[in-house]
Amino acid sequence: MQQIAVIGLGRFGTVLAQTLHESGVQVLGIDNSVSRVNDLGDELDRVVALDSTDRSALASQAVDEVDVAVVAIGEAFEAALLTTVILKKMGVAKVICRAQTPYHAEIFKQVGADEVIQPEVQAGSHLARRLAHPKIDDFVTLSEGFAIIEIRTPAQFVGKALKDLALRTTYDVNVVAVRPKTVVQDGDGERREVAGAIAIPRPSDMLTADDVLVVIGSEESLARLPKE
């Protein structure tokens, strides 16, 4: 089982740790606040209160044996930076740091962080894409300039087969999966959309208005897809 240490249990760290735990990952939560640790005591595999800038304290919890350590410390940049340096010196396989500014992100990279994230920036970019492209249900950046999106079938694609649309030739994108949407009615009589099982499409498959297409390509190419 994968083991991940989340260091810093503020709002971001707590949500991350809880979601990882719910996904079946073995989570070690670390924070210098006893009250935060007590609040999460029954929700994670293991939660400890310690100073993450103390190498011996980290070693006592076998942090060097985890697969990934996420430094989710928010405001205390110096503590986050020192924690990152210690984790790398301890030989932690992968260290991911949360940065609040591009300047902090660059410093984390300089001291050896394997990956740096800026949740606020990424959330803002994600929301901007959704607002600019209402048809897009989800957007995942793969690397600089390339992404995977989930987009509801444009009106001009409905009733046509993938092979006839020639999306690779016309838009320079590929449909890698199709996820049908269905409407269900709950016990209160309320109707809501739910996603069906994802399927690998065949060239002859006809698209419906209820399908959600999983499309991969450059952001420039994806932006050219119809948005009706």
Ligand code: ATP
Contents of the next structure:
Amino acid sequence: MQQIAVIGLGRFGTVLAQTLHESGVQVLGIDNSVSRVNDLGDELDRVVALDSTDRSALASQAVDEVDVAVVAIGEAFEAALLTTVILKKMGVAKVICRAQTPYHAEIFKQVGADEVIQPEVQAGSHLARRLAHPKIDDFVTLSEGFAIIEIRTPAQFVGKALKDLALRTTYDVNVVAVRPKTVVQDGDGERREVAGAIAIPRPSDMLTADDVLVVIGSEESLARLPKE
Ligand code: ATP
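After the form predicted alone, can we look at the form predicted in complex with adenosine-5'-triphosphate?
Below: every chain and molecule of the assembly, starting with the one above.
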């Protein structure tokens, strides 16, 4: 089973550790605040209070054996930096650092971080793209300029087969999957939409207004899709 250490259990580190745990990953949570450790004691596989800038303390918890360590310390940049250097020296296979500024991100990379994330920047750009393209339900950036998006079937595509739409020729995009949205009624009588099972579309499949299309292409091509 994959083992991941989350170092720094603030809001970000806590959600990360809890979600990993819920996903079946074995999580080692570390924080130098005893109260934070106590708060999470029952929720993770193992939570320990230690100062992550203390190499022998980390070694005593076999942190060198984890598959991935995430340095989620936010404000205390010096401590996060030193922790990163120690983890790499201990031989941790993959160290992911959370940076608060692009300058910090660069320094984490310089000292050997395998990956650096900036949650505020990523969340901001994700929200901006969703707001700028209200018809897009969700998207994943694959590499600079390429993405997979989820989009409601545009009205002019409804009732047509994928092969007749010739999306590859017309828009330079590919539909990689389709999933129907269905409306369910919960116990309080409230109606809400849920995503149905994802399916790989056949060229002859007719699209309906309830279908959500999973489309891959360059951001430029995706932006040309009908947005009515
Ligand atoms: P967040 O921004 O995720 O909400 P926060 O603002 O509560 O976090 P930060 O200062 O960003 O707090 O630190 C995140 C966590 O890292 C805190 O719980 C803090 O106790 C912990 N931390 C800071 N320095 C160390 C250290 N040297 N060793 C272990 N944990 C540390």
